[in-house]
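First comes one chain, alone, set out as structure tokens in the form predicted on its own.
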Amino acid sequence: MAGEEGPELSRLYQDFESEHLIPLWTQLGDLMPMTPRPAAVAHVWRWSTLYPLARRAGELVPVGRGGERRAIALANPGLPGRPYASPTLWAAIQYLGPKETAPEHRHSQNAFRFVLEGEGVWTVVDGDPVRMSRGDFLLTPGWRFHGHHNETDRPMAWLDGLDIPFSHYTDAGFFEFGADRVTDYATPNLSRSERLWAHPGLRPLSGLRDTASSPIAAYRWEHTDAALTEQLLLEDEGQPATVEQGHAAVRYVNPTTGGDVMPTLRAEFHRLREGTEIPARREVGSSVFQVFEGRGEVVLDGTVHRLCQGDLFVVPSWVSWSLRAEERFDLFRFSDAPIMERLRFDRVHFEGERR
């Protein structure tokens, strides 16, 4: 549709440019490709490299008002200059040294923490102290004041996940400083939100109004582990409990709606038996995985990557991926699926199926 080149057409394009106009017919292939063509690329970050770098940052970079957090973002090589794992997801390793406190602040972006290892840190969310322990999944929904304090003589690092890129792109972000310290230095085993809400199948009558984000501050590892263990035991008994043979999985949910824990982020945990393979697929939307335990492989767009504890990888939109477990393989996953599903952009294609 470009038309024959000539002085009149050239002048037309110049006039378009001077009036800040761009004709669709010169852009259609980029704006509306036949399938998604993400700029972000599949990539693997090694825990064996990440943690020593975080430790060095802990020795050299103070945490406190101004910098706020000692968080090191995963920067996708396909998005140069951006601290984004994907165009919608932000993931970082946050490191808190012995006896350190990260001051309180709040932001409209939704956030969570996932703890690979360690004990002794509490995050305080709107004045509620929440213990952080190995395997726990902890929420900080948007616009909640939060800070962290380490009560031990040992450092601790964890995975942060947020919807910062999506919020930034849509110009939806707000930020506000809070107290220079945390508002409550108590160290309870269970937060107040857990004591009220974290009882299976039971909802307090004082909380019958649905909430946009889950009211549960921490989803504890012992419950996640038990749920996955029972799925595989039921599979052994011939019951239909797993996603597919040898693949147990759970989704963290908001108990007031049964939906995702936060409006923009989905979180899941997957366990594969030794030798289990997940068939290759492509999905609209992006995901970040972290290996919690075990060893295995991920195949990203045909390239095989061996994985071990702590390793992270990103799967951009419509990039083919599959998994294989060399031994029992536990993985935490978060994604932008709630956004894609709400906008009706979601689509999954399994390799080998006809489109």
Given for the second form:
Protein chains: 4
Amino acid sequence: MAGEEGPELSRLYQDFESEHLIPLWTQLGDLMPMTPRPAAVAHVWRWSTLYPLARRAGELVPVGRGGERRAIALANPGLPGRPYASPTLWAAIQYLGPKETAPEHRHSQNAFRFVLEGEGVWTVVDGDPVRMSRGDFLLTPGWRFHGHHNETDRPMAWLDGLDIPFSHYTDAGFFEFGADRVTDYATPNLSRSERLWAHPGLRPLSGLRDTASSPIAAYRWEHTDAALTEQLLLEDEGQPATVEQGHAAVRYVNPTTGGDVMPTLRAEFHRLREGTEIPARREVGSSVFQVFEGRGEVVLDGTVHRLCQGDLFVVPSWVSWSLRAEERFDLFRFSDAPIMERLRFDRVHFEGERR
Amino acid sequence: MAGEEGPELSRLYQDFESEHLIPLWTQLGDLMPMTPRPAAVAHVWRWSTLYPLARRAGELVPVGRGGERRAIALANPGLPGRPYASPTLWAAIQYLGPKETAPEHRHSQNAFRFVLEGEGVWTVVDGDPVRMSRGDFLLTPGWRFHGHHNETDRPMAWLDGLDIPFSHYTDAGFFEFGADRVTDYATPNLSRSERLWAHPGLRPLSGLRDTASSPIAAYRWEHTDAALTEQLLLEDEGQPATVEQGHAAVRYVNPTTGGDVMPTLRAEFHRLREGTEIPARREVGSSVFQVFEGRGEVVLDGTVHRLCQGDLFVVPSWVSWSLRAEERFDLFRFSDAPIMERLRFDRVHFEGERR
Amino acid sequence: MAGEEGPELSRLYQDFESEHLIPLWTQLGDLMPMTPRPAAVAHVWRWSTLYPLARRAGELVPVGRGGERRAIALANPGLPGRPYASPTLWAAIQYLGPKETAPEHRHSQNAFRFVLEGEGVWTVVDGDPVRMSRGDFLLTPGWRFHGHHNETDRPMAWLDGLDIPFSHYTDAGFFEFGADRVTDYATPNLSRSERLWAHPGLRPLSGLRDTASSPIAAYRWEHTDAALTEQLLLEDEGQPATVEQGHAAVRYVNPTTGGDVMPTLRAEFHRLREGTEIPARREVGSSVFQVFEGRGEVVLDGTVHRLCQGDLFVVPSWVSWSLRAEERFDLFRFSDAPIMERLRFDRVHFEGERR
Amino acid sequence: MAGEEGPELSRLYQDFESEHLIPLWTQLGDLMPMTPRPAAVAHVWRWSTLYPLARRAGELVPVGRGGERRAIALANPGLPGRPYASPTLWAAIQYLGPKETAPEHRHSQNAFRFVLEGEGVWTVVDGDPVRMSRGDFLLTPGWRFHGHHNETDRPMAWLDGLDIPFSHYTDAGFFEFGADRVTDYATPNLSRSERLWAHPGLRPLSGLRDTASSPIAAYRWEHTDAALTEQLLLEDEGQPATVEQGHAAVRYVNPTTGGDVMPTLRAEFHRLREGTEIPARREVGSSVFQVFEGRGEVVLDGTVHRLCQGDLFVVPSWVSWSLRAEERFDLFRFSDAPIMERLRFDRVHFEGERR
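Moving on from the form predicted on its own, kindly provide the form predicted together with another copy of the chain as a structure.
Now the full complex is given, and it begins with the chain already shown.
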């Protein structure tokens, strides 16, 4: 079907165009490649660059109604002009200055926060004040009102993850403004959601209806750290506990179902022992990682990147990735895996295996 | 946050750009509108225009390995340059000339065919020859080899529906070439899949494992027509059977689960009695309709379009639509509703109701 | 713990008894045998005996309010005094004389009818008249009002299956009287439920909510026979279709889920080619079979029983059974398998395999 | 159908009997009552009676292979001769003397232990030693090897709950002897199962496959107590948290699904504030309660019973029950609710409501 176009074919193509039609045969390879060929590229953002830029934004840009959040999005170099880490994932550094408040709003987009460092901010989710501290993973599932306020005289920055690119592309998003101030300035150590739900294996009888998203607003670092520590100790004792040798990992889950915390987003925490290398793999769907602690390397489609605390990288669909830990290496990861799995597009390929 | 940018802010924005960062606050309204604001627009394509163009393509463009299919895609005027009916849906007229064969291939994209008119083509799905005739709805779920061949000396055209735009955007697609000729040129009246599976309420003991997609390769017109006819007769008898007064409808389903035929695509057939009007509604997610028989109108965001047999129209997300039947009005519909429902983005709003 | 009881121990056992206590150690083997040791025994009932007894009952015993049904239950010889085919299953011959009506009632027990021979009776289920004819399988899920009436001047008999023993044992049953006459004496060929639901792979849009039991009131013989015929033809063509060589089988299912027709009862139809033997197996849970047509043998824990049309046999839990067809051999089967599977007690063992 | 039997009818009934048939019409009211009419009766057993009897058994009856366990079952007075608390539930006091070992075995019956008082025993479940201490709830799901050993020189007694009556009745049980001694005499504070699984909202990546029963071997009192305490504090703060005013409650769940810990058994812990009365209700299915702490009353079908620590009572199906707390009142409850719900026999009726 390639080759010279005669005049009749040219005319046909013009007629197609004027009638809002496009032939498949001229586009097939692009539309339906042999394996995913993402426009998004693997990329690393350095915390040492990001944080000072966020601080400068803190000095120059007010936070308030309209702009809503002082959030600076990782913009994949392969998706020019778009504030997207990948076609499905939004990842941003949000920065809140001393005593600032980010006003309340709600949207159908699902959101979480992961806290690399700092403390002193509370996020208020449907009226429930949730403390944000180092290592915590916090949820704002779709259509819950939420705002943030900083109680201290130090700024605080954290990672925001959302499904904005996905819901923008699929035209699925709704948005609504809420109160200009947060609805509750209390600063409890634990949110009400945790007091009700964060007891292992225990479900309140007042909460027997399964929910699409997790009712736990905050997954605390002390629990995550304990779970990972125990996995490695069990491995030391010769017991099955880790995903692979030297690699402990937990998934954050919805206690009403045992499944992902939100319908579109998966979140996990990984810990590699010093010296551990995990073999290269490709997966359908994209992920963003942030180094929480330690140093190591990621190999992204053959290119080695050294990583330090706070560094972020994105792995687009079907890009090969592997990790190596120079010292104990703790990484937070989030991805669009629930989308791929629920729609049955998930695939994984470990290098060295036959496809 | 609006207003003049000072030089420092300009410099910050430049630094953002060079570090592959984009601030949220300058983009929020676009990214997260109050309600979905699709780039795709409502649009009608006329069968009387489409079919002659397809025939001209049949004369000028060979079908074969490489281009694979003589398929002409509806290209939404709001998504310029892209052969997409909507951000998630592909809809194309496929045309196969007398005695032609479209070679075998497979892909992770899910596909179906709906036959407006004609007969004499068999599609061969993983080795099972499936007759294609007027009114039939035929499945090619992801990763099944399939090719088509026309046994007659008349051309045949039909509607292809796929999730190509969705899997392209999310980088989820794999593709593999198969045999250049179809693997079985038999022309049975019923496919093996139908002989095994298309018995109402009966499941073969050899097929007790649930499958992600329906094992039925063809949903025959005679069954669809009978189901709709009975719904209207039951309504005449005062029995609950129709969706709303004068409006009979069936969903094509996977008999192993009772759910949608494929993980990303919903397909339905609707019949309106003469004179029936169904009230306007907005839904999250997009749909494509094809008039199978009869005449009527669709109102798309306030604009009335008269429709005849074969006409197609697309309803982007949250665009208001309603139907009116001038005579008995039969419409095939497909949509991305399973995506929206599985990811919990589904919403519907009936006009006149409070949101 | 065995051996002589001293006086102190005797006193202890007396004290246990007076305080409503029983020690485990004296009962363990009985309570918790190595493999199921059912009190129920394998047994065959002959149609040639059953039917004349039913006819005599038809002459001597009226049908009407109070006794409700002229049903004669298979009483397992191992469960003396109880009208139970097995601890979970009720199986009875119901007999309705010319022009008789069995009054309406409802109960939480799930029920079905299977028609060995005859026609002319309609069962009215929540107001929907359902024709009963040879080979049909008919549902009365829990808590639906139902009555029967015979329109002809010939009697008719059929098999009733229910979960009466199970719900009696677990104290789960409710009962309510309805109208003394059936609420609708119409005699349509198809019930409304079939007209709405019995179209292969098609689901009415008015019925999108999944139901615990199948909405199809009658599974017609013509469909069952066609499905089995096709499986054997496909096997002849070298295609996978039968459960095992020479053995075609279908399960009656709920089209809203693809699962069993009712929460406690599984129903299937099996066809063996002439000469086919299926290997011996043991299963947790009990079954009742009725020969619909043809002749053959069943081997029950090593004892061979020859079987003719209409003969019934029960297979208690973990009793070994196998079948041999002397000629084409059609059998209806029902069981408590959904109970065992939903509670995860299901196990199967094929003889010759290691346990 | 009642009244005098003529000679012909007598002969018919004799023929029924000799052919292993029983008519429905003579038995209907018994078999299918209007509401459940359990043979089991409501009954209270006193800890002050039970415990001394268990101690005497400890002196007189050895524990070891054959008898397997020194367990004394609550035998419902309405089910004479059977060691059953209800038709579905087994409840027993198990007593283990100083330094004793109960040998390992496994069975398909599901089991748990609840510890009213004491400590110093470890139960070893599939090789994982699990500490037993006051207030803990411990699981032995079906087909896991388990044995117990007492490390101390004091005896210990606890409550065992199983589905023995149910699996005996339905002939679903398998049993296998294991080691005569437990396979691991280690006495860790936490079992490996807890170290891997008992972190709130965190799922190990090595455990992504859902399991029929909970992988958590021990639900510790400190978590149960904290969850209940928080519910009452939240209620004090005006927040929704308790089931009803003054009544905090948690269900023990399987973290892989959010559902019941085992397929046949539900377990919950309830705390009533001093003075709280919960309204009378009837439920399908049976329950056993044990008072963990505090004093109060239960009203069982109108009869008031005062309760102290350790007292147990059984509520058969559809027996009305209500509770009143004289002081803070803590109760452990287990039931067959998963059986009723999975088979769709569950119903509840609150007194004062119309049925």
